[in-house]
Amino acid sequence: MFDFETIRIIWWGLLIFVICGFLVTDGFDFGIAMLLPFLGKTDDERRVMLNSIGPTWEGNQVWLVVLGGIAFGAWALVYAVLFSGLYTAMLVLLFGLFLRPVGFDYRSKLPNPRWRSAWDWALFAGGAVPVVVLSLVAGNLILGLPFQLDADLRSTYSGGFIDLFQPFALLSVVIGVALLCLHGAVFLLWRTEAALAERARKVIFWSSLVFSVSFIIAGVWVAIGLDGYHIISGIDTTSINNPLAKTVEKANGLWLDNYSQYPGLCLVPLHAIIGAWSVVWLSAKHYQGLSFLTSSLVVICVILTAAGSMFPFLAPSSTFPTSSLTIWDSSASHYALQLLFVATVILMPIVMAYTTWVYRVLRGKITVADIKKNNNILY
């Protein structure tokens, strides 16, 4: 079907595709949850916010499950290193996600204002905690994780949860929070009206500003103040490789190597910044649907910026660069990747078609009148 080198690149592309699918769909859910206690001034408005994502948030979260499945099936060694080394962070992520289903289901069960306010903050945490954890992990992947592989490819991780809070990783958190608040506010503007929609429009401007500034600062930091990684030994991309057999250089500015070799990649981060301000303009002109598509493109461009910079690395090691994992030495076998690819080709179009159908059927604005009319059946 495909040679080993090609199928590895295809699976790297599928990995990035699923990450994009997760952050585009579940991203606006996280953004709306983070905005919930601040944007909704009344209980009805907060219920409007929740019901704008109520029919689809559970399906959106499935992308995260798919992401874990792809990592386990196609990149088992990367999965093992990340989930063992970042065990505490993954637990915090899961506990944050646990707050969402119970928050949605129990928030409106009682009319007591204190009860509902408590669940509003729980839902806020259910949106903010995953964004913070995932942004910290992304920032630390760019910095490199402190792990070492022994001769049997067993990983020893020398860091802790607190060590994830490094300055560049914290800047990544600012980027992640601002980006998904922007994405959530755009979706909210699309699905609501009146005063709530106007408040969302203001959030779009400020979150776009914070995102653009922090994203540019991060780019400059990567260019002149951050160590990157580069394979300086030969590596056979067409066969199974031992990760410890290669030689990796760690030096300032190396994450820009791919941008130097392929200048067209520079258009990706540029489109992220231009797209963020295009969202502001489109929202002001009341092109809500196009504004949402543009904010989705911004999310995708941010992911592609990092992915394009790090390729072919998946999990660089900051303490023992030779232990760094790449797509060439941490993938499943050729046969396994081809078998998984066949299953993906069959199932993914079904999932995409069903997702598209759900969003089409459940399109339209949610209003306070809808909440009052369906008080007992909506969130």
Contents of the next structure:
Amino acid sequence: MFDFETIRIIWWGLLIFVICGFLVTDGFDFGIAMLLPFLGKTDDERRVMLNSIGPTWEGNQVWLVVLGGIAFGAWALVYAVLFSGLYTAMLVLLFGLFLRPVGFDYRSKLPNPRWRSAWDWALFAGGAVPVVVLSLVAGNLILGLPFQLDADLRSTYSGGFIDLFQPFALLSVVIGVALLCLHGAVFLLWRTEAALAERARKVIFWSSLVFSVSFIIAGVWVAIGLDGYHIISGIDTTSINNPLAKTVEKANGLWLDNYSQYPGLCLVPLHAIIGAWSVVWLSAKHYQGLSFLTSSLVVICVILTAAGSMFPFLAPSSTFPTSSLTIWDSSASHYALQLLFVATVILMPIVMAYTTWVYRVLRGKITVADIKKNNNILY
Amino acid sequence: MISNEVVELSRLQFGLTAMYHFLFVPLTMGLAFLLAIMESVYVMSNKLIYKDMTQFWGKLFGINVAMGITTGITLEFQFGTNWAYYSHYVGDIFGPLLAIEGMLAFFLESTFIGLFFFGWQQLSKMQHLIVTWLLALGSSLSAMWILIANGWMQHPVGAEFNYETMRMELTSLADIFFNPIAQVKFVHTVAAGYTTGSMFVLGISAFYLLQNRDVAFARRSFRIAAGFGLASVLSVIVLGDESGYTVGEVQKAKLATIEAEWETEKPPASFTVFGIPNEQTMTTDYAIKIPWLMGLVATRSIDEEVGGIKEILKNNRKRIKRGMIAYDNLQKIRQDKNDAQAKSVFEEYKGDLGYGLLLKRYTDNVIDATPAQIDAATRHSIPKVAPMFWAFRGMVLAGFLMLFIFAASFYYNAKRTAHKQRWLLRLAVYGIPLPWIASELGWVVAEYGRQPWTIAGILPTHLSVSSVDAGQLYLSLAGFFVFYSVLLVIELFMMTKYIRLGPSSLHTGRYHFEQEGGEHV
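Now show me the form predicted in complex with the partner chain, since the one above was the form predicted alone.
After this comes the whole thing, all chains and molecules, with the earlier chain placed first.
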């Protein structure tokens, strides 16, 4: 079907596609959860916020499960190295994710205000903790992680949880939080009305501002103050994996290699910034559907900006650059990649089709009146 | 060397979190189908009470499924966090199965679950019914792919070791899909889920009948649960998992330890109903045996042999020694790819490489293992007998008790007097924990019974762990302990609250606590 080199590139693309799918869909769920205690002034308003995503967030979260499955299936070594190396971070992420399913389902089943307020904060944590941890991990992936592979391809990792809190990674957290608050607020503006929608509009402005400033700082930082990675020799893009055969250079500014080689790529980060301000403008002009599409584009551009500068690296090693994992030496076998590709191109369009149908069925604004009317049915 | 402490803590964590997850999974699978059945009756008969049933049992379904989703992600994370070498070693096979499960089944289930709860007004009756069926289908399809993955761990087919990448690689998805073990496991586990859902609805309906409230609602629920439950529990028992225990060496060791069959018996083997297995003397004290039964159950024949423990151990010792040769030559090839001599020897012995790796627990080099170390590895090449023996019998006993409850309920239902049989109603209430006991014990048999392997005959559990330190594991175990305890308390609180309220929780104005005379809560 495809040769080994091509199918690896396709799977790099599909990995990015699933990351985008996850952050575009579940991204606004996280954003709304982070905004929940601040934008919802009354219990009814908070219920409006929860019910704007209530029926669909579970499907959105499956993107994360599929992301894990695809990392496991197409890039098992990357999955193994990252999840075991980032052990504590992954568990914190997991414990954060615990709070959402129960939070949504149990919160409004009892009228007690203290019960509900406790769950509101739990849901807030269920949104904030995953965003913080994932942004922290993304920042550290760009920095490189301290791991090493032995001859049996068993990895050892020489850092702790606290070591993840590097200045650049903290900046990534600011970007991640601002980006998803923006995305969440745009969705909220689209699906709600009145005072709540007005507050969402303010969030859109401020999060756009924070996002674009921090995103530009990060770009400058990567260009002049950060080590990037580059394969010098020993890689064969068509043969089976051998992650220990290559030599990798680590030096300042190397992450911009792909951008200087293909200057057209610069349009991607540029669109992230332009997009963020277009969202502000579009939402002010009441083009709510269009502003949601645009903020989705911003999310995608941010992911592509990082992916484009790291290609072909998936997980660089800061302490033993030779052990770095790239798409040429940490993929599944040729047969497994082809097979999973067939499964993915058949299944994902079906998934996206019925997901779209579900969103269509549930379209329209959620109001406080709806909550009062369906008090016993809604979250 | 990998520390035993890390291995044991990782096993404990995976075992506990998997068993905890499986408190919620079977009920999800079973209730989803019961909801689909109830709603089908509603659409066909147009009787509102069946819609109320779908919605009320749906509420309990929702409380349960929230926990199922919460605890399910844990397992996917843990392969990477705690079993990194496993993930690398078999990711080529195991990973695609999980990915397909997500895209094919979990998306289906999770996307339609929202519409099930919130789509009653937006959808036509028929559309909503289809959504409910898709939800039920999604949950069982999800189980199918997970059990195919699990079946592969028990009996790894369709894959081959690649010495250049140091891992197993996929050679045939069809072999993995049609793995006989996977098929047996799927039917057995899914039917067990349907039984769980039925026992849950049966027991709670019996509780309402005993209290003499919402009788019309409870009788209809009871009837559906009794019928579906009887069919399900019969499938579980007739299509028992143990029929898969004759394929492959590791599965045979499971069978022998379940049965505490120390010596190979002449076919057809007898079944030990009761006894005290004695690991030291390798005998079963006070054994009560039923002739023929074991041979029939396990081999479905009267002339096939069921291997005994002593013979299995002898065979394993041979394979460990052959595995040392395989390991030795693997090292040579890894040093020098062009070593043709080593390659041809490795090809001959590679089927036993996994048995050689069992020695890694005792010596890093494998090839320098002393006879005492080989003996130790042999002794630990099968699971301990007593846990297998008792867990299996506990599971079977729970299964037959449920068969009795469902059969009696079905019988009195047919006579239309079930609601008057107070002894039966009481039995149904007390019987609610039975399916959970059976399921958990069943997983002990299946997974503890696979030890000392994660992938039977290929990868020892000992080698599968991540290079993490014990401190991290104690911390994560403590985290799970706190989160899971608190969540379980909350879940049980919600569950009992809504069970007590019954269909009155729907606020339709038609049920007990909403009527005059019904006390308010």
